[in-house]
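In structure tokens, the next block holds one chain alone, the form predicted in complex with the partner chain.
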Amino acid sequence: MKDRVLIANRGEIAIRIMRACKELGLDYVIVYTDADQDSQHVHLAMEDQDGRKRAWRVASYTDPNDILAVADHTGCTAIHPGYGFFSEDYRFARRVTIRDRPLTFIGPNWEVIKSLGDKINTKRVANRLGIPTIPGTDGPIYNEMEAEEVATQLLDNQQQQKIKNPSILVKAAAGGGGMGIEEVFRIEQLRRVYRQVQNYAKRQFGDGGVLIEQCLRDYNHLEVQLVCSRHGERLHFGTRNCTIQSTGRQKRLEAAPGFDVSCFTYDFDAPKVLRQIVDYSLKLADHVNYDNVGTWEWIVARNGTPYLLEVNTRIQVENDVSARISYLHNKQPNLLREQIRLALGDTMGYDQKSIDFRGSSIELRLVAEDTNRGFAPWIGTISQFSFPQEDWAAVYTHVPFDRAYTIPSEYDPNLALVLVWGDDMTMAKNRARQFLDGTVIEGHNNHGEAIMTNIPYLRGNLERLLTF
């Protein structure tokens, strides 16, 4: 049977999967809600029409009981997550798989998104294998005196490694997103923050658990691309460094491969570490049976050293700045393609060796905020918005070209994703900076001020890239 993919998803990726999905030769669906009535991924369904309705409004991207009776009234075969919303969401998977009229999720099964989206099972499951995370608890500590021990042990062990101004972070165990976390920098100082967090993590969570961990700063963010079939077949399309974001860890520019010496001279053995946490995420790959793309996010300290962070179980909105270094049969090939093929149960029809590495690329994210005013969403309708045509770069967007656009205000106010590429950083940096020269984006919000980008933002941080 042929398949059909419900597309859970908005924006750019939404696109990039319907486009992924017509050069596969299937056919596929898509969801959209009222505010985003006027994105070009509405339009573009629409506008494709042939008899078949593709467009269906729903309640909300996050509603799964209203995406689930499209795609059973649709007669979809799959669902593809696309980022954010359902991708990690491993009672959402386990539903579409498991429901009376099962679906293909287009992702990694939902066993492993489940022990993968739990950190520190990720954590517990990685040491043993032998994979340096960063030091500390791999489990919620209930104790007192346990604390203490642990704690003196961290900062005892920076202290060795010479590290200037050694802290831990305490955090509660069952929290997240930054929530309930202190820093403590002298061993008297634990009793009385471990007490705090741990009443913290009670009132709040209904659990007193707490973890502690080094706290590290001066370090590279990385990510190493997977790319694994259902039939035990797993391959990297390389590293990338995603180190420059904004102040709420949101990423605004990144580039690939992970390091260069061109750049930066670095501490230590660059190529060699690179190698290192492939090789370390490839390791867990095989030992949780992973089977289609991710992302494994790694940390280098200043000296060199990994620890692996977490593993993010979807397709990640940079994933093509990896695909534009990789080489298959001398083509970039398109990893949102190979997901869909992957996942539908195609076997991967390639291997490592015939993927090859060269040149640089860089993703630039172009979004209307004020990178002055910590990042601040600016929203108000574009009225003219053009890209400079070169066979160097690609532009993913959902923003129409051929008419006004309002920003809704339900969502994060992204416009575009740039990817350029060229031999080697410098000219891709180069190329980045003549792309932004040729960027024109001009609108204006309720109040007839000018629309604000974060243009001069990435222009800004292109030289700070693959430093430390």
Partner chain sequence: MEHTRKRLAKCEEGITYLCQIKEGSDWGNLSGLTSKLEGLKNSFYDYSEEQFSDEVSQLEESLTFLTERCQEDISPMDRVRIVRSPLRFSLKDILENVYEDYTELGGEGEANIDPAMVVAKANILRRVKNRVFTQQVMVIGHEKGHGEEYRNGGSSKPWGNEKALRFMQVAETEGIPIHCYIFTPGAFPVEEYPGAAQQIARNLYAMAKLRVPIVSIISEGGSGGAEAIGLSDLRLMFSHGYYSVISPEGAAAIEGRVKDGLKAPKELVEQCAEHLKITAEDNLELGTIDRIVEEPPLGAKHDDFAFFKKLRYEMMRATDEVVLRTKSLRAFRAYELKLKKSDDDDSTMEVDADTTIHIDINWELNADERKRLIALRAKKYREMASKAYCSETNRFNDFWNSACTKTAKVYYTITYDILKRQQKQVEKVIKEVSGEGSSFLKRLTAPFSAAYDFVVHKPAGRGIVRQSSPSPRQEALALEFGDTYTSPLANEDRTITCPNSLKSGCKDLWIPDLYGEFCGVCENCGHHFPLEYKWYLNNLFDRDSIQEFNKKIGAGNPLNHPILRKKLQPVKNETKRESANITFQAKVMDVDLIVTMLYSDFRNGTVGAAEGEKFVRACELAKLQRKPLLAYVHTTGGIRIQEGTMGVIQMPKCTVAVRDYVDAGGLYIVVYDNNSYAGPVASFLGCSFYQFAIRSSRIGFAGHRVIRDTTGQDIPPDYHSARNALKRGHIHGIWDRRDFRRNLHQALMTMGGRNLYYR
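Starting from the form predicted in complex with the partner chain above, please write out the structure of the form predicted on its own.
Single chain only below; no partners, no other molecules.
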């Protein structure tokens, strides 16, 4: 029997998974909430009937009982979490694979998700393997004197390295999403800030553990795209640069490869650093027996020093910006397709030498937001939505082209992902500008005010790509 995949996500990623399933000859089922009933992922699933119902309404994308009830009712054999929601929830991954009616979780095995989903554990393992991480503690501190000793050493090291305005970050160890973090510039501030963060951590997370790390400001945010199988095969699909982000650390512009000497004069051997972070990423993947797609996130300082930040044990929004500079048997690969078939037990069928890297690519995230007001979301109804049709561009969107669409207030107002590519970064940038100039997005909110998007922001930041 062929596998049937439950797509436990929404929007553009649900559509991309649907298409990947079709390419593999697999059946699929999607879920949707009331807020998403007008989304294109729902309409496409309803149109693709074959006499079989493929779209099922649920109360929430985050209710595991609802999701699994649909999977059982429709006879699904596998579940694809997409990104967000359940994609990095090891408890959910474990539950679906050990239940009475087990499903294949399309992602790494749950033990790997648990191990690498813990940033403290990831840092500790990386340090043991000699993989560079941000200087600081690799475990929570509960003692004020120990905290002061670590902080003093970190500040002294920065002064010896002649780093301008040296500082450290004091973090709640059990925190996340930017919560419970304070910056310290002088050792005299440490005890007061330590107590403040510790008390906050106890109140919010029930754990007073504190982490202390060097604060890095002048850096680029790079990623390494790995693809691995359950047969011990591991390879990479290059690097990408995700430095341009909103105030909430949400990416807006991404480019591949991770550095380009035509964009900036680096103070280091850029190709060598890219090779280093790829090798380090593969080393950690080998150590933990990583067995599906994954992204190793790095920050690289202006002097070229790389530091492992974290591992994302899922497909990422921007996976295709890496695929567009990768050529497998002379074709740009579909990494979602690779993810699905490898999770279902296939062998890779190729090795690293089979992959060629050519040209440059850029991803533009089109979002309904006011970038001049802290990237505040814009909510309203889109009346016109159209893009240039080019053979060097791809658009992924859940917004329909043939009817009005009201942006749900329940979710981020992401409208589309645009991929452009060219022979080099200059060509890719020029094509990105051309694409943005030809894009038409019209609409109004309840007050009759015209839609606001981040298109001017994207256009204005293209020259910042791959620079310090």
